[in-house]
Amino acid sequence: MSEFLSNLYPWTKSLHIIAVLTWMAGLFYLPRIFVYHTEKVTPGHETDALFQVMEMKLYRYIMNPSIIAVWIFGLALVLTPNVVYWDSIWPYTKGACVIAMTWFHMWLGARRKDFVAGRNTRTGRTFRMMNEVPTLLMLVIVFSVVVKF
């Protein structure tokens, strides 16, 4: 199993880095499609549904899948011999980012119900504040991947 994973570590790592880019491209284009939603949009009218279409086919066509991505082609990255060592710092970091950043994709899931049952009660701010937490995530998952500390 180790010289499989071994072999395919390019493909691999190829695979992550697209599936993250995919993932991320949700997480941040999702909060701002919600800011939208809530400053411009009554809920009943046409334009509700049009937001809803667009934020249902964002999240289940595109943000899911990349999340499934993420997580298998980054757990068969961990199980890679000699790709993870332990004794640093930076797998735990990256680590605990990845599950905060799993929480927000699932957040921005129960936030998209509530529009759908008419009603959310989070105002634009507020998603233009929770925006920057992916940005804040990667910096310090980047950090941690590229200095390896």
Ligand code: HEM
Contents of the next structure:
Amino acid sequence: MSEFLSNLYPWTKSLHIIAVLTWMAGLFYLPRIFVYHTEKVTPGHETDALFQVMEMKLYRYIMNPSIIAVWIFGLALVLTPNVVYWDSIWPYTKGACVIAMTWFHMWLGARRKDFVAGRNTRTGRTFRMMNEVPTLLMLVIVFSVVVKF
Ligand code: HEM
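Counterpart to the form predicted alone, namely the form predicted together with protoporphyrin IX containing FE (HEM):
Okay, now the whole complex, with that chain kicking things off.
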């Protein structure tokens, strides 16, 4: 099993990075759509339904498969011999940020359901501020995994 994972390492890492890119695209874009949905769209209007379809497709068909792939290939990298050294600090900073990023994904899913039920109470300002969360987490994650302090 260890040898199998070692042989696959460049492939696993490539697939991990590809999945990270598509996940991040959604994590950056969905809160942006929520800003416009909150500030420019009247609930129940035709445009409301259009925004809901865009949000559903982005979340269900891009972000959900991406988060699953990021976790599968990420955990495969963790299990690959000589990749993670647990006496370093970076696996813990990265792990904490990845858990926070996963929470953010779930939070966006709950907000999407608020729009579907017509009970969104968040303002455009809240979504603008939340839009910075994945940026900050991404900075810590990439420095952790590349600088490896
Ligand atoms: C979801 C759980 C995740 C796990 C378990 C995980 C785990 C890992 C592991 C073990 C490596 C290999 C490090 C190495 O080869 O030295 C890696 C590479 C990488 N990860 Fe993740 N990761 C996860 C999520 C993420 C996220 C959310 C991002 C970006 C926002 C990310 C960005 C990267 C990058 C850029 C690399 C390549 C670094 C390099 O070797 O140069 N990962 N990941």
